[in-house]
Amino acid sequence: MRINSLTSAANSLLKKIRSLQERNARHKAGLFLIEGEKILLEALARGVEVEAVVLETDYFQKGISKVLEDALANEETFPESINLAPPNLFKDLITTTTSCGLVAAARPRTTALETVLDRAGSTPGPRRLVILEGVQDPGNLGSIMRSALAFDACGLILSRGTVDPYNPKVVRSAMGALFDLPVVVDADLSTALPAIKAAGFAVCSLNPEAAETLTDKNLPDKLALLLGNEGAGLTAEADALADFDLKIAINPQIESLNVSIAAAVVLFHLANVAKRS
């Protein structure tokens, strides 16, 4: 294992890693920003392509865990040396409060729509996407994706004005899912909801104004779950494209859910009625 020293705040690896909790960084770089070992090992295990790896010193001199080393030494999956920096400048590396002792730069899958649906219809069986409309918050995102990934959706739609996937945030509290599930960003609604319904699937819009509720519809096997903003829902011009809307049935004292509980549920509810079909 080939390991550099890094003394200096000016050195261009850092000062490249420190950029990388910037979006437009991160696009201009080509690279984003990974925090810990669980998800660098889960980044490697999937082939994600990692350009740079840096450990704190404290982290590294108390031994780091067999798992990583043999990661972190097979030349097959990560050819390039590790970096050791110490805890003054590692901590400007990270976004957490507490440290995590390793960070490293990764390069993003780009996947396009096209590539999303043609997967989708060579899948035997129900197929579930999931659209996401103007969704702001990272943890809310990092949580869908981990719901369409437990309820084997076959894709994830990120329109324009969507939380980057790729930030840091989303990337720690996705776990993982990042690396698994397809995504497409930036996406045109008005382009791609009519190239997803002409692929077969019928958009449902969730609405806490719908007449009906999840459970009162027989839903079809090619479904696209369209999801809005946390505060403003969904545009008119987004939900007009849908094929209906749907609600989720609580106690009326509640006004709605948290739009990353709301995915969940209804995927849930999705995979459920899959199997007793």
The other form holds:
Protein chains: 2
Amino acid sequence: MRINSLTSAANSLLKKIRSLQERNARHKAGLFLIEGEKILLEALARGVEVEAVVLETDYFQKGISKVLEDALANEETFPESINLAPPNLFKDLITTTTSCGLVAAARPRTTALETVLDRAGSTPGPRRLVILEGVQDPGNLGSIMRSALAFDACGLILSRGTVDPYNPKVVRSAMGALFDLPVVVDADLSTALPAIKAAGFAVCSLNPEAAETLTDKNLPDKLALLLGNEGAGLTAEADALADFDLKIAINPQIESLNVSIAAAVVLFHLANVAKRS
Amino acid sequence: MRINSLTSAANSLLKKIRSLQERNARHKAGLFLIEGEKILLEALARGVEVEAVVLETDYFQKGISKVLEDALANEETFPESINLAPPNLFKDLITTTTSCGLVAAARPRTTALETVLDRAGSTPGPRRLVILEGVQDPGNLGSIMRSALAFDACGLILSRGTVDPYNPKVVRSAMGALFDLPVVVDADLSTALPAIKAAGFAVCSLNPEAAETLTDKNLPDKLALLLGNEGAGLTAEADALADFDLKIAINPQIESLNVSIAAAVVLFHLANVAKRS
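Can you return the structure of this protein in the form predicted in complex with another copy of the chain rather than the form predicted alone?
What follows is the entire complex, opening with the chain shown before.
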């Protein structure tokens, strides 16, 4: 394992990594920020291309875990040197107050909508997609990624205007689901929704005013769940492209469920209970 | 509507409100912090005792909503004067970066475990409780409160060591559910769990290693769902007091579900689908 010591805040790698907290800089660099050993190990295990790893000097000197050492010494998945930065430089690389001792810059992997639909079409049995329009909270997106993977959705489609799936908070809260779930970004729903329907999916939107409830309805084998922004919900344009809408029965004292809770409930129900139409 | 203008950071009301960001100070003052018009209106509508309201001068001068004006002028629910503070003093009262223009200090309302169990015992039909041990994330607690209310749980029991339900972040994320749901705080689970069982509830813990899955099991009418800390899960002591454990079937690529997602899924299922034993 080759080791570089970084000593200046002006070092170009440190500057690049610091820049990855901003969406535009991530886009320009074609890189995103990984914070912490656990997420780095998941990324490496799933073949995510990791361009650089920086460890805090103290964290490294205390002795890193055997599994991390092995992963960083594996030339096949990580052919680079590792970098050490003193605490005063390292602290500017992370976005949490909880120090994690390790950051990395890695290449995003997104999927084309056609690829997701081709795969879904060529596999028998139930298929579920999640489509998000304008979801803004990184924690919600990370949580929805985990639920989508947990309940066997075959892809996640994010509209233009939805929070960046490579936002550091999403990366943290998705806890590795980001690397397993096929994610389509920057989708134009006015063309993506018709393409999804043409591929045989029924598009279902959630709507507290819907006439039918989730648990009363027989649901098709190929279902795409369409969810909107936390405050404003779906745009009328997107909602108009849904084939039908459903509500989750809730106590009327509650205005609505959080979007990540609603997504999880529907996906759980589809995966485990829902009757097929 | 009487109006006081506050002009000094040393004003005792401003000092008191600033202090409510800390748990010990909340406990000592017997007050908690409400941020924003929406949550204040929910609190007043549900009979929460509001001791003081402070509005940012600019926010007030732009003209407050008719519904807020009516609520603050209603002597029955809010007999106090309102207070105005200039932006430079008001900014220290809030815990979000999103300015909300209004804060209030209100009296917490918690419920004794006996009261929750008495009510549950005297009402026919299915009854569900949620018991949290050591849940730390305020957003998770707020979300669990909303799901508990949405899916008709009759109470929430929080162990000693669980995040304070009157933490400002919980108050924000619970979005009013805090005022509708009976909440028991600082419970000693070594005595609370036996009392809950004695009241006829079966205590069910969630455990990814459980033999039975949620959707395969017939479940009792009176069920208390026991959930543990985000990282460490349940203590062995609490887990040993559960009557049975269940898992939610998930894709093995995912280690576990977030505690607020798991709680919502189980509560939804119990409220809508689960077969009764």
